[in-house]
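Encoded as structure tokens, the following chain is the form predicted alone, with no partner shown.
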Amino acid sequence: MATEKTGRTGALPFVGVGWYRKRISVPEFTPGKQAIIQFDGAMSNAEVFVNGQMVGNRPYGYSYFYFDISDYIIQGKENVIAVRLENQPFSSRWYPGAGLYRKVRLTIKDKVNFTQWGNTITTPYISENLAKVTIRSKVQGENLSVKISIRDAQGAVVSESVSTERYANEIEQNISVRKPRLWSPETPYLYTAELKLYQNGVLKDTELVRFGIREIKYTAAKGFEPQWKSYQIQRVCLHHDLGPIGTAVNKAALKRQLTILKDLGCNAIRSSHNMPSIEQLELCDEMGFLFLAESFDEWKKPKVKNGYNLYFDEWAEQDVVNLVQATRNHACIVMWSAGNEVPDQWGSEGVKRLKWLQDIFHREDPTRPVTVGMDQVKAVMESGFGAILDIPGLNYRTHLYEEAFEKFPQGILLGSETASTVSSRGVYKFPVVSTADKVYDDLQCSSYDLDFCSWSNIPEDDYVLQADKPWVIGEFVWTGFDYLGEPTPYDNYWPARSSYFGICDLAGLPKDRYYLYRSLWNTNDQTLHMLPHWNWEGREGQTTPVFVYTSYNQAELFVNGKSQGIQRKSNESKLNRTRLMWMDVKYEPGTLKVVAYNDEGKAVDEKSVVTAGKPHHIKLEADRKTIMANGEDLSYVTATVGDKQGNFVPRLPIPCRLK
């Protein structure tokens, strides 16, 4: 019933106390045995307790935390494992979740062991010959060493080290990797590190560890430069819950998710705003993504009254170290983020702020960079907050891209979050015109993809900044996916209750916005896309735009076999560098049709749309004929409204209206 920002969480349950019990018993725990729990994620003022007792806590519901509970379980009896969650109303800014959403662990190993996340994986020299791989192991107990075999992608050992050299509580290897294969987007081969760590002779703990040799830097010069490339960051970012079926981590949901950004072009991911899943980072080491690894969307001052301001002071060292350790392996991370648009951008104590916790993101890891969503770009170039960070992130305001980049000292600038263009699939309003906040009667944004907000903007603003400023190394497109929650521009109308930013909608289905950014970022396949959709009774005779999005330079529109003419890239205006526009098209029933023509003049592909007949079949396809029966394995299938012929229906009636 609340009035104020009816949809920002999905209008969902998630407030209130729940509690998780597991009765276990535990055989293989025995003495010289150790008992950790670990959570991948808790939704959220997790307490945990082992048989009554508690054990400890952690309120960030996002955080990673592991618990050492060998003290608390009873050898040869059943034990009760219980975790009691609470997730207290005005604590989100978009929908959490609530509950175990993500993995728990129980691990029983011999207290003589590698400590928790204690084993360091960094790839220090690369040449095309050699690469040297540093291992850094913590370990617990004496007279101790550690045998590392590396191995390839088909379990091929190619280099093999032993050592007992001690310093404190840990063991460093510098291991060669000859004729290494390199990581990339393109190429994302992955090692595997099979430590085994042993106390006079005899084995007491094995870890295997994915891990990818590849170098990242940033410079000035040549922007992003991973492995002697340069880059220009195509990025999108994503929200953790997974549209329909909600924030429980499905690893084939994720699967689903890169696979359509993959064929988009997108090569990086950027977590908004909160750490990631182990599973999603599994996947871009596989899959070949990049990855911006957020950890705060609040500091000290308040966002919402409940959120993580309240635990800033006592938890944010601590969950930003769990954060690097639990993660700091994976080839995919290139760059952290210490927190989006909070309000400590003004005045001296942010400043100071963000200095502690780069601080705490360098000691943990010297090897990456670390960045800020800033989106008071006015207050940070006067306080020294930008000019702090390694790399400055904007949020937005591209008319200060410029500006910044002359006050910041360090010579590029990352577009950390950008576009907000809103848009509903195969939904089209007429006069096409590119508006502000615009809200319509039936609740939707119009796919002509010029609809943005007061404080967002088009894509083709970021393009262009990214085309011809060399100092902007990327984008991070807000967002890559719809996503529950914030459903501006319709915050406060019902039923409203997801996002419409995406760039492909709730369900993962392409918008057309998504042909845009495909046209700019894939490379390796053509792109031609037409919209409008072709039906449009009552609308005879009216002017009805029709946009191109292509990676070709020019094309032909036809209606019903008359040319509409030949339209051309040019650097006239911005749209025209990304878009072919016949503005001037009047609707008749019939077919649409483009044909592309490549720089020589000669036609080389073509796209139709049709106007169709009635609704009369729906047909269904399963984007894959087998899944796995484990409970967790998904099929998503897609229904399509079709006319006798097999024509694809656009439109079906919508009966929601503004109230």
Given for the second form:
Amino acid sequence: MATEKTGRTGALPFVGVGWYRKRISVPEFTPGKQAIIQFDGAMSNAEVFVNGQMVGNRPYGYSYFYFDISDYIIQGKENVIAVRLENQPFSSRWYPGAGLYRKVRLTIKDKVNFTQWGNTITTPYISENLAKVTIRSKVQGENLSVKISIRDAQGAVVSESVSTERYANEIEQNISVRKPRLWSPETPYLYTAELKLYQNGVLKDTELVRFGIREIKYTAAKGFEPQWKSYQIQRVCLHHDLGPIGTAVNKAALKRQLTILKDLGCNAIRSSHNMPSIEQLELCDEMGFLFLAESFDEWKKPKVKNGYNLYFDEWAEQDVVNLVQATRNHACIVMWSAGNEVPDQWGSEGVKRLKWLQDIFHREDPTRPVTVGMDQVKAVMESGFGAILDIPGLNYRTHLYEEAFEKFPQGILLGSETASTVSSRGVYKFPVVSTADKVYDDLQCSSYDLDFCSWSNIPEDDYVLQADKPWVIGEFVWTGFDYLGEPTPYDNYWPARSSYFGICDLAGLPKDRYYLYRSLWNTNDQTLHMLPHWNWEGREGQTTPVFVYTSYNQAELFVNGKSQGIQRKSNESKLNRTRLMWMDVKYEPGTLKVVAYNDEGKAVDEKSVVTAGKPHHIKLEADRKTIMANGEDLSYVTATVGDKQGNFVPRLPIPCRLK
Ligand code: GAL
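So the form predicted alone is up there; where is the form predicted together with ligand GAL?
Every chain and every other molecule in the complex is listed next, the one we just looked at coming first.
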């Protein structure tokens, strides 16, 4: 049933028509040349014109696409490239942005060339001493040869090969790399293939393609497999917006997100629910993140009136083809997703659509498996939908994991979307109880990390499955960062307009939950974090539970030097497995201190939180002190309110109660 969701798309203006016009002369475009205009995404319903003539259109705002505009460009003159975009109302479940929010490139090449996205690199054989690198080049023109030089990360040539042997429009070469350095999240080692196309010995085209040497295999957790390191997927879903700076792609902002996620111990990203930016993939290649590249939030059955359902029949194949062809050489991509919670999970037509889409992925890329985030778990068990998939992905529904594992033939399950716990950074509600869909007057959620939605759960519901069931290959927590739109549980409460699901807030600052996941995921560093803050004027003598998120197994809590006892992690309850909790602490102003003990009972770490005095100053801290003067680089400056002694002031006397 339709509901009024005021904040659903971030309450930002994205509906309407926008035109872009660019006047350019292209002196490089001489006879024998080809001009390609490529869009990394255009939001949405793009129509592209050159000198007043329409060259093509593309409805889906997240799709990569290109047009050969050689016949439309006039040599020696100024050309007008125009793009018309139109966003419809009721076309998204989150803030999609609007306009040309990703790169647009015009490439002029010789007509004899590697075709667009025509080079494919795979590494089908890997041993300690030798890797086989297979490079397939789609080419156009006659009497061609392709010369390949593979360079290591320092730029030294490690292998070379030349071939003229052509099958239809493809030249394939197998090249060996001795003592290969493997790509992995810890060692994101990248090689570059320099590809040169010659016609009768004359150089016509050059492409540089970065790739990693690695194999993708999904199994239930096993014992040690020599040579291979296995990973449990400890990942997060990300929407494409960058919080306050919107959806226009910005590499520095993306890099900051990934830097924060590395510290969290996160090893993978799901681009929910659409094609990622190329910049994000480049960074994941370089920084070492596994990537699940998703395609759609809708197939033919609508979630929103003017969503992808309008385009599915005509465009789905082309959109998937372009997704795979444009991104398949990225080492980070380890899985494709054909959809998220598509209503087509119901009914036999949906089963056929899934088979059709999965076959397209396989045809375009036989090396990576396909998943779909499924929330209608009972329906997909009945219909066979879930059994067809390479990797069955379950969204939430932790109570159905066992049954799905029994019924599906794959022997593994992925938590394709998990948790959707809701919290607001630095906000704590009393009494501390676990509740679904709880709303408060101030439109915030409690940071005790026990608030969730009717369909979702707290982090521990997923954690116990990840920890205890070897066939659960990992999870994608919804979400790494808060995003614009979908302010559940305040969907209908103005002015709530951004999500509460994030592990970090909209500004990218870690919420308490960050430290809970960090204590489980980051195996390089210790975590010791305490909540809530200790400024509770008016709560003197009242029960104020204290939680500690830590990688240590035991700790002792002190209020103004008085011990509140030692808490140890235990299997008593799922919460006791991950959190140290002192439920009966009575608030008194002063110092709250936690001392962590190692398993031998020795004090090894401590943290304190004090009751701060009046706000006295604002401290500004830049995360990067030097940035490039290129108009795009960013430094994030965190403002912290301190009291006279420099203590962090967690609450300001500014009441904010709007409804
Ligand atoms: C899921 C959905 C996400 C988001 C999330 C919020 O069902 O796939 O896009 O809406 O719920 O919990």
